[in-house]
Every structure is written in C-alpha cells, then in structure tokens.
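One chain follows as structure tokens, the form predicted alone.
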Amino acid sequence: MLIRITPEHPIPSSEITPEGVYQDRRSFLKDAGILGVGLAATLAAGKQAGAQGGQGTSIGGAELKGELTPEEDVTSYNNFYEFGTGKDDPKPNAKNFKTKPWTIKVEGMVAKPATYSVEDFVSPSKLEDRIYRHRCVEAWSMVVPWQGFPMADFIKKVQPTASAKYVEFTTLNDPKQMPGLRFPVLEWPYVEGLRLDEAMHPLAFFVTGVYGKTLPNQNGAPLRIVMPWKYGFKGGKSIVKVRFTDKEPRTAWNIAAPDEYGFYANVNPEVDHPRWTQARERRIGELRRRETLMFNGYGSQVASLYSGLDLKKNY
C-alpha cells in the first residue's frame, strides 16, 4: 500500500530547480540572473577558500551553489512580521512598500553618528555575492545567494569607541505601511543585537539583493542583516537605525519569549526549542530531514567567539 505524505511546505515540481542545470555552473548561474564576473570571482575565490578551510564553509559559499532554494521559495515564504505573521503574507502585503529614499540613523559610542544611505556605505560595483546556508528556529532551512557587504565595513566607516561592545539594529516601525505593526505581536519596533566582535566577524553580512535582483521587499528591503551561523530571527530586515553600547541590547523575541529566544541565537542542535527539537530541520523543497549542524556549518570560522560560553545557557 502505498501512503502519500504532504510536506509542510509542497513545492511544485515546476519550482524545482533541474539536476542538470544543478551540475552545469555556467547554466545554472546564467537561469538564476546572477551571471557575471563579480559573482564568477567571488565563487572561484570561495570555492579555493573552501578547499583549503574545509568543512564547506568558505565565505563565498560556492560549494553550496548545487543546493541553492529555488528563488521563487526565497521570495514567497518569508518570516516578516511586519508585513504578517503567515509565512505567505509577507509578499503580497509589501508589495507597495517604498523603500527610497531610505537611510540608516548611527548614533551612539561612535566617532562618527549620523545620518547615512546605503550609498555611503558600499557602491553597486563593490557589491559582494556569497551563498549561506539559512536555519529557521522553526527548524526549516534554505541555501541563499545574497548580495551586499561585510558589516565590518559599516562598523569601521563609523568607527565604534573603544566602550563600544554591542550594536543594536532597529527596524522601520510605519504602520501605515506595514499592516503586522497593528497588532502586537512583538513589541514594536523591531529591535536586534548583537556582540561587537560578532558584527565584525567576516560572515557577517549586510545584504542589499539576493538572486543577482535589487532585495525584494519581502526579503527585507533595501537592507536587512545576515548572520549565517545563527538562527534566522537574527537577521534584521528593513534597517532604519544601528546603535553602539556598552549594553547588551534587549531584543524583540528576547523581551517577548525569553525562555525561547536567546541572545546569542547560535544554531546548537544540542539546545531543544521548548516546543521542539532543534537536532534536525527540513530544508525547504525537501521531504527528507537532515541533522541540524552545530553554528549552522560555520563552526571552523566562529566556534572561537564563544570560547569559555556555555552555549546551552547562553543560547
């Protein structure tokens, strides 16, 4: 007898990206418009890093580019309460969302608070493209080719004093734009921290596009945080203001359920959500689980941050 078993998520045969087109680089990276020497170099030079670091964890990511989520999965089911709690609201309820002009308020222990556009820090020539896996305390994951900049390159423009220890990232809080805002699911705006030495570490990201496309809207638009060894919550979307302290920042999901939601947010399979376990995830466009890896698979680069933490109380 045969048992049919729906996935969580079913996606479409037709939202599957082929297997040949998978195993034929230049095919695959010119059907997903992201074709073009910037992203050639940043691959060869991530799968080279790769080779020589292991593990599959190079800062470009190219060994992960047979595993990439279809963009159509990227772009449709989203964590933005902003814009919805469902994971399919996002998309359509920010479709007019405006994002320019936009700017990004730095205040705080720093040499240089103002006032700042995204321009000011990187030019689109300077953009750099990076594949990173993605785990959802929810325990589903994706594989997404960003676009952006380091965030070590937003932190030094700035220059942090030396008090400086944290930074914290304050999302839009617009109603009238963001219908999620009326309710309270969070306590508004939506407020993220991290340490300073975390900031600066080179996985950390700002990202500006993804798929070789502006950022939609849904993805966190025009700049939105990411921090591939950590839970997706981490990451930030819609930046409007970047603070320095010497405090640790008191977070949206940390103020809404502290026993949940940690500061630190590093993925450890070791440490249960209370309602589930966190040892293996779904990613999406699977049917197959697989065993969650400890820092999401970035732990040769960033195990050393937290030597001496105990991980299962700071989680």
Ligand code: MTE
The other form holds:
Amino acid sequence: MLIRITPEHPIPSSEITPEGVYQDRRSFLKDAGILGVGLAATLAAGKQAGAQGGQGTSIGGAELKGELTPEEDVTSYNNFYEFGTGKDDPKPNAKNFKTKPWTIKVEGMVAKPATYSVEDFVSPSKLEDRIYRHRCVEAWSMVVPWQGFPMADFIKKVQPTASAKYVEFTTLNDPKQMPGLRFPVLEWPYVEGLRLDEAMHPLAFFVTGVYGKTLPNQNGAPLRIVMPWKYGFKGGKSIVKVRFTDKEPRTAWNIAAPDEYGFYANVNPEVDHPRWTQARERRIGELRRRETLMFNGYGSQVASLYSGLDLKKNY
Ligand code: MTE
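If the one shown is the form predicted alone, what is the structure of the form predicted in complex with the named molecule?
Everything in the complex follows now, all chains and molecules, and the chain you saw is the first one.
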C-alpha cells in the first residue's frame, strides 16, 4: 500500500502452495468435518442463489467452495499494520492480543447509542457461513470461508436516525498491545467508512470467525468488517467504535494517499492504482494471474448502489 512494492508483487515461491498440497488440505478439512458441517448452511444458500443465475456470486458463496485458499495462508499472510507492515508480522505480534472483554461503542446519529458487546448482536449458534472472494488493493486475492453476521442486523438494532447517511468504524488504538502504532505509517487509529446503504447491503458482513474457528487475532479478532466487493482495506479489523454521521467519514488510507485510495474502494479492473494495474490479480496459492472481476464478481448484486456515479472519479 504506502510502501513501494514492485508492480507485479512477486510472492516468494515458499508461499505458493502446490496444487497437490492444497487438495490434500481440502480433503483433510472435509474429513475433519469443517467443510461438510460448518458450511451446510452456505451450501444450501448457494444452491438457491445459483438457481437465480448471476455471476456465480450467491450470498453463501457455495460456488466458490472449490477455490478456498488454505487456512494456513488466510491466517498467516495478513495486513494489520497495528501489528507491523510485513505480511508475516501480524501473526506473531498479535499472539498475546487481548480480545476479551471487548466493547463496541456506538455513537452519533443513532437512536440507541451505547457501549455494546459482540454478544449483544449475535450468539455463536446464530453465526452464518459465507465464502467470499477477498481482493486486496495490492493485487493479490484469496477465497475465504468466514463466519459472522450481516452488518444490517447490527445497524437495525442500534437504529440510525433519518439524518444518518454514513457509518464510520474505528479500530482499537492500544500502543501497549500493538507495536505497529509506534510508526506513523497511517494516521492512527485506523478508521474506515461506508455509505449507510452499502453497510445495509445483504453482502456486508461483520466477521467473528474463519474456517469454522474463532477469528485469529491477526485476522481482526474479535470483530472485523468484510465487504466482498471492495478492496480489503475497507475491512477494518478489531473494531471498537461505530459512529453514524451525515458526512462522509475521513478514512485512514484516504488521508495517507488520497490519489491512491478513495472512499469507495470498489474493486474495479478498469481503474488502475497509480502505481500498478488492477486488471489482474494473483490468487494466493496460484501461479497464473487471474483477470480481476468488476466489483470482485459481485456486480449483479451491488452495481445498482452506484448507478449514476462516475466510478473513475469515485474510485
Ligand atoms: N484493519 C486494521 N485495523 N489495520 C490494517 O492495517 N489492513 C486492511 C484490512 N483491515 C488493516 C485492516 C487491509 S489492507 C487488508 S487487505 C485486510 O485487512 C486484510 O485482511 P486479512 O489479513 O484478514 O486478509
């Protein structure tokens, strides 16, 4: 992101999973019941949505189950600058990160401002499984089986007022636990924002788990955002504050480099990053580059949110 990287973002060969190993891992997961049981709801939802056509992009994402990125890659190749800027920094540096107790302060234009816990919004038995494409602005991607709950459920519970148009999300800012905060690579704390209608979209997801397990610290425990049609940086991790407002929030990456990282950050193969192409991506674990899909493949579901908006200006 801010750090200069070569346009093609080569990944060391040690990080590329050979097909055989990948398939072995998949059959292990199946044997362990992780794919079979945990994703039953996903598969059922996928069947339904698949019948409706589109780009193969159901809410559950069952059509992506053959493309899952191995768990080891999902949980060890991370961006979480509060724990360091290297991809392999967050896992060791977040090892002792304390995520219990955890509170989320809800404030601004909302009928029910309060300090909530994650359990106020969802019980573990009600978690949904969703397999989503995950596309980083750095032109790599993954396919991830997340667990969580619709962001809309959260928003409905706290009841934004009629004047609220945007939601701002803030990440924990605790220098004692987060060694990366010593470095001014971003304006801390990490802040992200969405238009309220984007946040209410059925694909917008609050994540508490991955691969059928509690979310690892390096992936944003205990609660992080996942917006599958946007670049990964919109997915703020370890969220402690949610503020409803009538003004477009300032966001950490937009403040850092406004010509590189816009407010919308919708995946768009036609709008290049000033320093590299966004037309292609490298799926972690694959050698050949893939074409990047408009809205990361979720266009049939989300394009209407942006009708009339110039996506080249509103990148
Ligand atoms: N959230 C916080 N708080 N800090 C970060 O540095 N990085 C973002 C996003 N959320 C980031 C963050 C970026 S650039 C990406 S691509 C995703 O997290 C990576 O999520 P993952 O590590 O689970 O793949």
